[in-house]
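Encoded as structure tokens, the following chain is the form predicted on its own, with no partner shown.
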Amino acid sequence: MNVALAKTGTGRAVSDLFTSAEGRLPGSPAVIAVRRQAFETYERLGLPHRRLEEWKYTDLRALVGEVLPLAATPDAAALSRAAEAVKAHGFAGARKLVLVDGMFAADLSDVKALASEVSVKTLRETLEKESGDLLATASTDAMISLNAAMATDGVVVSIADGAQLSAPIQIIHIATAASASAFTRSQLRIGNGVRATIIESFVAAGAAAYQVNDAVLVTIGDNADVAHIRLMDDAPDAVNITSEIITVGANTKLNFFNMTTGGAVSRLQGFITLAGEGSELAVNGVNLLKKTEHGDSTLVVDHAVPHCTSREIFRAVIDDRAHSVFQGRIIVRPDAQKTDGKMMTRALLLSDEAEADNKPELEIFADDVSCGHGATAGALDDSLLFYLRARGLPEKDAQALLIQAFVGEAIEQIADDDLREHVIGIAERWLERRS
């Protein structure tokens, strides 16, 4: 019998992009031939639907219906609205690199300023001119896959041995282009020792229903000390999947935030292994939701060795039909004794139409470990909210006021107190939007 895989909609249009896009990707014949070894493992696997268990709240199939042919290169008026929107949505004192459609803009960024602390390069001239070991992912994840094959442009970012860096370095990513889609990888490698702070921005200027799939793939040393903040607002009918795969040195501080504050569909999924002794990690993120909004937060934290640390605080506010996820793994090897890993989500729902789905996962195979986990969901608390309107404030007040209080024990985790307000003056944009 010969037995033939049938693809959907969505499968054809992908395997049309890519065709059509094959001449515009970087690389040389070898790179080539990576990317379509990364095709045909996406094809193999499809679009991501419910009946799998990594993606059964977020069903791509459902959700997305299409994949966007790529977006154009950005012309001159596509590079000054990307410029008011750096203006906009820059973090002050930042050093700068920025991604416009999916491309490297060389004269939104600060290449210069950042040239005596770290290198930088382009994914593109990197392909062009090394090999394909960037794309060259073990991973069976079908949108890791994805990006691999279709991966247009990024940055590729060394930090050396012992540096100190004198300012914060932003990844901006920022559509213009409406109808497309952006596939971006970008690398990160934090030598020993490096104190610094990674900032990735994800915006619109004056687009709506694009796609954007992201990777990002981040190597840190031994003893360093590195904050990595992630704030994805785009246009309210934007989707937007990341992937961000992570390997952490012996004895280093790693505190990774994520907040989500628009997108239409979003899922962020990172991979963030423990691969030194010592080593203490602090995920925290923030999902504010609203209308129709689903946001994904999916997190595997894996204790490959002993003696190493890791704390997981979660927050959704999910108001009207919008529908948060967050999927929270802790994998403890057989050798890594001695390890201490917890996590907690809680979700706060607006509307009797809101959605929260919280999974957190424990899988330990050493017994000498303390882990736990813990999930909760429910509404703002009515006599709190009598209790400050008695005192003269209106309900949006009200709410806005425990809704600030009940983000705040994951946004208090950033270290920076500028970044933290920058943070925080995001989610009150946010409450804000909302009343």
Given for the second form:
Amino acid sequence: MNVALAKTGTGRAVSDLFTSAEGRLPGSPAVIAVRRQAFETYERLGLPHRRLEEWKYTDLRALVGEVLPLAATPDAAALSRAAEAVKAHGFAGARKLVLVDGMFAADLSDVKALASEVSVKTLRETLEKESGDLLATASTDAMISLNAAMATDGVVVSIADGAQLSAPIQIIHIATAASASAFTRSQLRIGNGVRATIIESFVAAGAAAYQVNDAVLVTIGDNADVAHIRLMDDAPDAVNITSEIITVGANTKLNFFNMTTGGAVSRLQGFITLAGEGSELAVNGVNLLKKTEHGDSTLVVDHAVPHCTSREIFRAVIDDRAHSVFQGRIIVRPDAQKTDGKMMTRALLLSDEAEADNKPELEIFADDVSCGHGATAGALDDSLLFYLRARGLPEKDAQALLIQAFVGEAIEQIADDDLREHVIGIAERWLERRS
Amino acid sequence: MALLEVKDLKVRVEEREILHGLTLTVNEGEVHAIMGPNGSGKSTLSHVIAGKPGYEVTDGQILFKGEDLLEMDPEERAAKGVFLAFQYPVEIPGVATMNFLRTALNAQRKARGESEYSTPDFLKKVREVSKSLNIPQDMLKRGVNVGFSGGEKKRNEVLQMALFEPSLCILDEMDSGLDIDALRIAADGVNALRSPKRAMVVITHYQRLLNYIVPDFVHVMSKGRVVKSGDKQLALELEESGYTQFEDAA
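May I ask for the structure of the form predicted in complex with the partner chain now, the form predicted on its own having been displayed?
Once more the chain from above appears, this time first in line as the rest of the complex follows.
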């Protein structure tokens, strides 16, 4: 290996990390070769920094500094803490698939309770018994490459054609190890005509200052109806960089939602390709940030074929010296006539030092489309606050009511009543922590 | 003890003095009308009593039930029984009217150390009052004042007045933007709330409203002071002679 490449100190640390972790990474020698290639891609790029357009507002070299060593395989004490976290953060009635410190925890998961149309394997066994295909993506993103190099485990879920799942599937990532990294990679293959709800949750069980790098590869067939809800509720000093690469078939409805309520540095980067005609995509998101938290939602919607619609509603509430980033890009390919794509992002700044970067982008190569975007940033309306206080609401309660209404515009896009209430509950706890 | 005592009140907004020493005493059960031309300081008085930020009181005091109102936050004043019916009630998208009403009522009760209203009792009360004010139930499910007509917004203010049972109601230009039928419904709602324990201060530009809400006392404001006080006859005289006579007196 050529180590004469110029590297930052951080790049060197990861290089050491890879070498030292190599023995613990699952996969045959062929898979390790794939990992090594991914690692070399990462090494060439280094940690993303502000001179890369995609990472302009989230400079990981400045914000993260170093990538921490791999978390140890969780022991009995860690699993017992994780079991408590599953109780606290599990969505009632969901079939849970639990990853603790980057390792699948079979005893905490409900694999046996899954519907017969759902099959689950671990990434680990797939890499050991099958191939390294799941580590390959077309992406040239440094963090996705790093994920391919380092992923220790994940879930490989297949939902057969026509399955109508009454119970949601909830993938819960739990961090129990402080000052350590978890790299996970999962695949969701959702067949034709499937009706399903997928929830992904990121939480801590006593851990602080941990790092998460997760990647999820999703394919959804034709005529499906899928709700995909992500809840990034990490410890306040955690780092979470997570990538979703989603391909949607024809005449499918996908309702994608992400809410970030924690993490010193977090980024969801979603790449959603509408690859079949007649599909309807809703992408909604909420960032609730305080102290010095940095939360980034970068969402790329790629209209590759004609006759699809996409709607994005994004809301950020930013307190103290926190920093919210929204990058929304809609790409309309030359053939994607009759595309209807809209995005609206609004930021609510609760302090003079709060910062919001909104970057909506439209890249339109077809000529018969309807696309639009809007972005606003502002403070709470004083006249509304006074009205509520004049009716007896204490200032913090009045603010909370207005903040809930503000983010409600995104949260109410979640169709399922119980799930929407669950998400509202997490937002309310954030508001309580604020006051 | 008077319910409300405004003593020699001087108020500035952004370096400009709006009230130049206003005095007003309101006792329980009384209805006072405050009339005056645009810019005489009527709305400023209502805002300062309710505690709206942005006003600087440079002199004088406001006592409510003997307590210094100016030391209290707006929410404390509300819990003590001060209610301002806004001239322009704000629209609050995303906050359902019913949720708002319950949250506000319970916040006031909590501040007074009272138990929260039970949901059935609350709903029963809202239904009763909204029916008498001709407020359809589906309006209560919408965002606060969102898409309401001018008349509906004012009726929503009266609904809140009936629910919160304040001891002092200040009606700021309740007649603005209302046609005669809407005005009658709102005024009937207000009249139903008149009681020996409750006082009202009706701020209006026109005598018309006072045909519906008949005051015990009428005060004329000009240039930041009360320049004349009398009974309801004074309002009728004003209708004849206009405000110009007071411009010089002030």
